[in-house]
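First, one chain by itself: the form predicted on its own, in structure tokens.
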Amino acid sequence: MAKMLIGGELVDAQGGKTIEVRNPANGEVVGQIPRGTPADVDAAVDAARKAFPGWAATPGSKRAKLMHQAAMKMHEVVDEVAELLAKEQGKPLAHAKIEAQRVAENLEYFAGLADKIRGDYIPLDDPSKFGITMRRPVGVVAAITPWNFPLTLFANKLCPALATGCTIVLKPASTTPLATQRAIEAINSAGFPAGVINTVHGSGGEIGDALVSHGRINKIAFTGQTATGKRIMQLAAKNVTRVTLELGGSDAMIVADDADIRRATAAAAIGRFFNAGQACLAVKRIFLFEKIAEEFMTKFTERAQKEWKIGEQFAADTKMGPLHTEQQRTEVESQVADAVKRGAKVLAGGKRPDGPEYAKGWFYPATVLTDVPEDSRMATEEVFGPAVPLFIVKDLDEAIAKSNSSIYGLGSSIFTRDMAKARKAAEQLDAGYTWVNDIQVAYDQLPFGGAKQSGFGKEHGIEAVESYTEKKSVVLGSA
């Protein structure tokens, strides 16, 4: 059974209870975790608070060295962590390995920034004085991460926290805690002082609420549903705790009449069907110029039917595993059914796969629809699964207007050979990210975060370092 890491020790929950973790492909139990209590949250926060002064005072170069060592420790357990991730989350093993490897890469990137955090010199009107700014770590961070990319998303929070001198209490999703816990143990074995890194397992309603409303937490970093993000804002307001929220998305992809259709269909398929479509940052609505609509639909449908084979996550030919939970599959089915009932046509997928190999898991195929009403659930809600609506538009203005009609604004993309169109889309699409002629992949070097109800605050890049520090002004007068 997995443990919790609190104050440098691996411990069980104080209440003695546990939670089973199951494989979404067959329902089998793959492990257990402690069911944490508010008392465990208090212990973890106390440990992080106790460790904070020493870690904040540690030179950036030393923090960087430990983070590089942690990256090496992570490299050593990539295969082990990936296997745990595939079992508990459902994604193909090859994709799980990519995600596990990304943790090490993220550590290395932020290690490179740890000794480069600096302030500014500011001349003042009075020549006998001058001002400086300095960046100080915010303190103890509460990080709450979801089940869809549990490793990537905990690393997005852990790494800038460590680099800036913050300590952290991490609560992974209760359905995908095993890989995260193992990765944390490997990282911590690099020699971080006790209490710098802590984990508490349990439900969001109990452990998550206890963390975000805790009076000794200085920053909350959350990735998950918009509705949960709104609740976190309410709880955080009690103590005026700063928050970074990476929430839902309904990313629009625009395919212009001069686009490279082969590249566009390939990017759309990866952007929609990778991880069974369970990603905040994913292609979820596709807008096609009339001239290329039929060609795109035909080729994209072929990719969905032929390339994205569903199956058990350890099968060599599996491209897409099961959805993570029964509830998740039911939700996607309901959204598709709503569109079909109102006149939409299914071009690919649209129903559960037949066969005994699919009977015990939450499998659903790559699904493509057209003639989807613009006020349907598929068009207005976030679709967190492998189903996508295709819409036909007459020009770029219409495509941008319909893209921006969503309450979300996380990512967006456009395929065109016309750089004037690309620039216009980049300037006018209401989203935190826009890709031009490229797959929707987030880069460590670029800030990542959303607009509108997709959240606020940035992860990745130097902007992430800024969000884990507080800028302080200092005036220096003559002695």
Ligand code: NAD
Given for the second form:
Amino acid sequence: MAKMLIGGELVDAQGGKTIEVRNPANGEVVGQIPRGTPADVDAAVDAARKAFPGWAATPGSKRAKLMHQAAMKMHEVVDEVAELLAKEQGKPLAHAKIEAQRVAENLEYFAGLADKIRGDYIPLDDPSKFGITMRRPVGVVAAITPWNFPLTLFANKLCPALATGCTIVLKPASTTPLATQRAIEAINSAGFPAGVINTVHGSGGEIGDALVSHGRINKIAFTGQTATGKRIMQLAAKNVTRVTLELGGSDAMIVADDADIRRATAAAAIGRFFNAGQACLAVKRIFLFEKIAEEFMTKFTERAQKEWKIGEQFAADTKMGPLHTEQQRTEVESQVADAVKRGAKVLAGGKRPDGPEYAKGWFYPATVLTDVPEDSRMATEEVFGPAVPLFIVKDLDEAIAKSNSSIYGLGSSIFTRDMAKARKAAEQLDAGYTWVNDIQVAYDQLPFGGAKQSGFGKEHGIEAVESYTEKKSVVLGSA
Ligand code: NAD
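Can you switch from the form predicted on its own and show the form predicted in complex with the ligand instead?
Below is the whole assembly, all chains and molecules, this chain first.
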């Protein structure tokens, strides 16, 4: 049974209760975690609080060294962590391995920044004095992560926290805690002082609430649904705790009449079907210029039918595992059913796969729809699964206006050979990211975060370091 890491010790929940973690491909129990209580949250926050002054005062170069060592420890357990992740989340083993390796890479990237955090010299009108700014770590961070990319998303919070001198209490999703816990234990074994890194396990309603409304935390770094983000903002208001919210998305891809259709269909397929469509940055709506619409539809449908083989996570030819939960599959099915009922045509997928190998899991195929009404659920809600609507537009203005009609604004992309169109899209799409002729993946070096109801605040890049520090102004007068 997995444990929680609190104050340097691996512990069970106070009260001794546990939660079972199941494999979404067959429903089998793959492990158990402690069912944490508000008292465990108190203990974890206390430990993080106690460790904070010492860790904040540790020189950046020493923090960097420990983080490099932690990256090596992480490399050593990549296979073990990936296997746990594939089992509990449902993604193919090869993809789980990439995700586990990315944790080590993220540690290395932020280790490189740990000793480069500094302020400014600011001359003042009065020559007898001057100002400086210093960046101080914000304090104790409560990090809350979802189940779709559990490792990537805890690393996005842990690494800048460690680099800046913050301490942290991590709460993974209760359906994907095992890989995170194992990875944290490996990272912690590099020799971080007790209390710098802590974990608590349990459901959002039970201990998530207790953690985000705790009076002794200084920042909430949250990734998850927009509805949960709204609740967290309300809870954070109680103590005026700062929040970073990475929420849902409904990313638009625009394919112009001069696009390279082979590249565009490849990027659209990876963008929509990778991780069984359960990605915040997935391509969730596709806008096609009339001239290329038919060619795109034919080629994209062919990719959806031939290239995205569904199966259990450990089969070598699986490209798409099951959806993560029954509720997730039911939600996607009901969004597709709503569109079909209102006149949409299914070009690929659209119903559960037949066969005994799929009977016990939450499998759903790569699904492509056209003639989807613009006020249907597929067009207006986030579709968190492998189903995508294709829309036809007459020009770029219409494509941009429709892309921007969503309440979300996370990512966006355009395929075109015309620099004027690319530039206009980059300037006018309301989103935190625009890719031009490229696959929608995030980069360590580039700030990442949404607009509108996709949230605010940045992860990745130097901007992440900034969001874990507070700029303080100091005036130095003459003695
Ligand atoms: P979710 O909001 O249901 O859960 C996320 C986490 O919040 C879990 O750990 C959960 O236990 C916790 N939680 C739930 N209620 C809480 C509460 N009241 N207080 C504190 N914590 C609480 O999200 P999910 O279904 O696990 O994840 C899918 C969603 O996440 C999608 O909407 C997706 O777009 C979004 N997402 C966004 C990004 C991004 O970077 N913008 C990345 C990945 C996923």
